[in-house]
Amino acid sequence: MEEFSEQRLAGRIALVTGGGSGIGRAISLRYAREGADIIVNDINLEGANETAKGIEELGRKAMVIRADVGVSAEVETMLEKAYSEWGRIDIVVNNAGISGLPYVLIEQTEEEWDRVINTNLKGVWLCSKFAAIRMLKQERKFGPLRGKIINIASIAGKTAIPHIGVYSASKFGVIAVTQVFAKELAPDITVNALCPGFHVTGIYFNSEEVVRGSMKTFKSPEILLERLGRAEDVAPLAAFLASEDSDYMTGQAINIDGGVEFH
């Protein structure tokens, strides 16, 4: 297992939603290697517990909390539990998300629209809201900031992708929420977003074939770096945004996609 001598996140506590698999798990483990203790949130307790085991094997503490990020009462209970037991949260990673079923918009069902927006967009708002309320009251332990929020958006939030219109809409919304929170929470809390491209994760059933088939359906440009992304490709950038190295950045939505999206 790769070691990081800098330990940029030493002493910090991070909440990672959707931490039971894929990008959320990769970020959780990278943060643990960099010295952070992790609150792993997921609706899949089996996956969350597996991530927690990996964190503890790296010598860090882990807390598993099951909560649906789209349900206000569950999010508030999650934050209350985290603060009651660990006293503070320094980093929130809003990673939990779903792709939804592929539809053209004129055939999109209202039920599916609501399901995707509720998790991908409302969930980011709720977790950021209830975390920020508490972060704003905590001491500045690591430099000039009281906390950091990192949202996982998508290149589908930069350029609309056909057949997954509700997913695109939700991720455009995540970028907007990122920018609004960045303005409203400055100078105490930074808020930034990551925009992954085509990564082999659970959304694509962990299958390169499914990802490449989706790219054809979505009429996606070619990946300039000539390979599909992995969850582990996202984690280093998430670690940078969680560290003091990025203290002068807020309101940004950074692509990490092998060269698919340029703005």
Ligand code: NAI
Contents of the next structure:
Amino acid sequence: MEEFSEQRLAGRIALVTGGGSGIGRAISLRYAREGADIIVNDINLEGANETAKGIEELGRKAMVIRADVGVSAEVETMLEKAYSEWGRIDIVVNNAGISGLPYVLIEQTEEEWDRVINTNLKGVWLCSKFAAIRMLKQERKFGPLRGKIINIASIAGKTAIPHIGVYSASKFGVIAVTQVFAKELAPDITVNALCPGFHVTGIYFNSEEVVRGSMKTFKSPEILLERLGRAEDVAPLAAFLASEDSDYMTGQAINIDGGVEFH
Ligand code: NAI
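Okay, that was the form predicted alone. Show me the form predicted in complex with this ligand next.
What follows is the entire complex, opening with the chain shown before.
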């Protein structure tokens, strides 16, 4: 594939969680095109290996680490391994996420509540925590910062969405954690979130029909730009947030949804 003339991430090392599919894969490949080497995390090794192959075809290095982001011991081991092999991580993208089973809250189970919150919210906290502990000790290699954390939240983290209430609560939580970490890790590390809308990815079984059906169930407004999102629509914003171009931004949650959510 064509290389970007702009190499904003040259020399950086990025960890992308849930990098084996959808938005995580698109971000990994975009980062590689902009010059970064990538640690691809996922619980799905087949998907992660496929992403790693794409990164290597672009001439960059890739390392695959299997870890469940919701399990503290696995996250700590992942960070230890990444730092012992590569010495530093410049960018962490907390992307791993699941939608959970679509039930109204009074019909939702405790098991499903725990599964979604553990992956989507606890996972962001754990990966940020174990990465930031190390990032804070690393030298400032690229400008004034020691590192950047980017959380993939959702427009469901800005407006309550019925039938995926646990998911919505987890994403409101991701935005809260983004803001708290931004305050606690400044001025060494910036922490920002991006909020995708309706993108045809694994979370919707890669089916446009499933996305459109879900939008009806969720009583979502129409998409102003009149098309569903792709995973690749999110990657340029994730690259901006990883680059020096966004060095004066922290604690923000930016929508990238074709015009659905305005706040
Ligand atoms: P996807 O299903 O294609 O990719 C998610 C990846 O995360 C998969 O490879 C999966 O194996 C991995 N994963 C799941 N649980 C994990 C765990 N415990 N530990 C490590 N990896 C795990 O879905 P998509 O859409 O690419 O999702 C990426 C992020 O984007 C998620 O956080 C999702 O909530 C968010 N998002 C997606 C939207 C969409 O319309 N597709 C809209 C808004 C947010």
